[in-house]
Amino acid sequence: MLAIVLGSRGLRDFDSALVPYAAATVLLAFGVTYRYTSWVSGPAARRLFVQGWRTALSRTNLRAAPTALPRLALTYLGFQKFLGARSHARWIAHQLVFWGCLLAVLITFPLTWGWFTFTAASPQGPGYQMRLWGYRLFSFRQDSLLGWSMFHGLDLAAVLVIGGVGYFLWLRTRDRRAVTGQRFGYDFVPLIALLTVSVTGLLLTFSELALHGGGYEFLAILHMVSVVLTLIYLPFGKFFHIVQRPAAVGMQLFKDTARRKGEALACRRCGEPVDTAPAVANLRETMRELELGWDHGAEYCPRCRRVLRGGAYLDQVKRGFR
């Protein structure tokens, strides 16, 4: 809420109409603020927050490689390609989202907030200044390609969300490893609430083009209200998840930082490669904090670990089975 008055210098820049979207902001960040807290207050989360800011702002690590966290930002934050390796389909309609989101954030937060204004450069030209904070920061004509897409950027943004979250809700009805085990809560509503903002955003842009207005005013509060209440179901479900992978990429550093060390652990069984041996001493001060009483199997690759849990349960459940 300071961030909205002193950016709207004291409200004189500040939209009454866009009130109910500033006020869902404002309900997302403490919505945010309150999951967060919660979240890392467990040992796992904790303990992978706490190392992946001591190993982000460690001066070693800084020295030995310091475009290693700017890398692993763009690559792992940005670019996701993580999740190539599973799909370069899924990865693609990932990017779609998320570069679709991310434009619809930076366009809508600063104008609710009052922070970005548009006001005429002069009483005779076409043209518009565009202003941050109360100081000019270009001009540009509306009938430019600049002006086009300063006006548009909200309907390019909902072309790419509505590309990727269509490719997931087809994947979601028609793949079979995807169909297992999904909840409707959890991962549909998310895409139909995506594609709704997207949809009503661009009925609004098609109202106003070629309806010359018809029907803008049940879209816009339509439009509104589907905004409203994502902004608000964001902290409590599955788009969490956008909140908690930049503390990830912490982690990822710190296993990098161990890889260039040599530091890998060899798998006590196989002799396979499970992961860097501080990350698996770090996973195992989580097990035993939690009391699972296993923590020796973070030393096992998955292969053996699953050989191990179905030798024991030959020998302690189903004894003599063969």
The other form holds:
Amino acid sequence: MLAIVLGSRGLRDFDSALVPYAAATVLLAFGVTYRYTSWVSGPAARRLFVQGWRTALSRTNLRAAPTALPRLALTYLGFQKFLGARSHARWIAHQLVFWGCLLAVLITFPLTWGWFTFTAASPQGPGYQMRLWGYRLFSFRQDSLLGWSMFHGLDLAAVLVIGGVGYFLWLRTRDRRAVTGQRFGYDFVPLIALLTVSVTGLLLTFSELALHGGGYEFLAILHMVSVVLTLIYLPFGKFFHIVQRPAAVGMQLFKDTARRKGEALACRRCGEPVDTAPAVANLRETMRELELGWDHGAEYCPRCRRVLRGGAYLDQVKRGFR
Amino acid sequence: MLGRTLFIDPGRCIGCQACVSACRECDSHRGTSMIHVDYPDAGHSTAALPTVCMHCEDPVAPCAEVCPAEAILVTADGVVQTADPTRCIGCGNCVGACPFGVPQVDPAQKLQLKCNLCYDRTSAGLAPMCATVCPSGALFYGTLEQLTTERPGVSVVTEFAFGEVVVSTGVAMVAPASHRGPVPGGLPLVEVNGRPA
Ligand code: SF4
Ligand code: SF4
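What would the structure be for the form predicted in complex with its partner chain, given that what you showed me was the form predicted alone?
Next comes the full complex, this chain leading.
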């Protein structure tokens, strides 16, 4: 809220038509904070959170591998390379949704907070000025390419999102892996929400360009309602992965650093690498805290655990079957 | 009480790996098998042990408890699901914490892979792929009654002892009728057929 008041120069640039949007972003901030706090207070997540940040900010680490963090952030969070390993189509669709949403967020959030304003450069001209926090950034002409994309950035975003969401909806009706155990509220509602937001957004432009504003008010309300509900829903359902995902970068850094230092842990029975020693130690602490009472087992590889169990069955349950 | 579930009888397993092939063929995780067949007494006997997810339930499966991303969901019917791909970060905690050695992590996909009792099939009343192809009946899907009419005089165990801890499971193990108490989990180390493990 402080950001809104300051950014809009004491609400001078704040557009009152955007109040519901701005309010939803404030609610969003509260929701995310609440969900995040309850998430990272669980034993496993809390340890991951601490270790991840500790590695990311450790001075020796920053000196030894200064590019590791930005590189991981870009390939992992930006280009989501791991999704390509799951399936190329999924990767493309997710990239469409991701960049579409990011574009939309970058345009709309500052706009609704009154950070950006567009003012006519001169009373006669077709030129506009873009201002950030009241300062003039640059001017452009409405009929230039830049001008066009400034006003149609959201339409572009909507097209990207619709493409990606369309693929995922199709997947959810076809793919056995996706269909198994899917839940309407968790798996479909987010897709439908994105679709509604994008389609109503596009229809607004359509109404403006082709229908001379026909149905504009109704569409505007529909669009607003869908955006506001989506933002409020965000911390509680599937969309929460947007907030959770960066934890993976911390986890990766934590393991990579240990690996670089050669801190691998070998299975106590067969000697095959299990994981990095700090990761196993970390897990054992979590298991102790959860009173699982079996944390020493984490030092054996999964195969040895199975073989040993088979051996125990042979030895103590059904001797023989030679 | 057990409903329809999987019963594993290591005494019947001939180590043919048909279940591994069937699991790999399945539509919901193409190309990777979620079932493991191990030979605990390799070189000395033909003993083999198939391992699927035991669907631990006490009170929540260990894999789900240690997951930092809240990715492993347990459905109301007690099936511990594969990690939700949008949440799983591939950290491997579940791999380390599972006493049965079930989950795997694909480092490239940053994704856990684990048996979900063929949920696409079992939730529709079908048997899991592994049980439909097992030629020796080492993997049997059905109710306890169905099992005991077919195999009189066996006992069925859903408790496993790992040192001091006892884990109870939704998938059962078949044991000789004389067997009492939980099935040993294998740790601490024991001997196999008289030889050190
Ligand atoms: S057997 Fe392992 S993977 Fe299956 S529920 Fe238990 S802990 Fe989880
Ligand atoms: S690998 Fe995935 S499912 Fe397993 S503990 Fe980590 S985040 Fe959870």
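These numbers come from a predicted model, not from an experiment. The term rigid core refers to the maximal set of C-alpha atoms that superpose within 1.5 Å between the two forms. Residue numbers count along the first chain shown, from 1.
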> When you overlay the rigid core, is the Cα of His296 off by 2 Å or more between the two forms?
Replying inline: yes
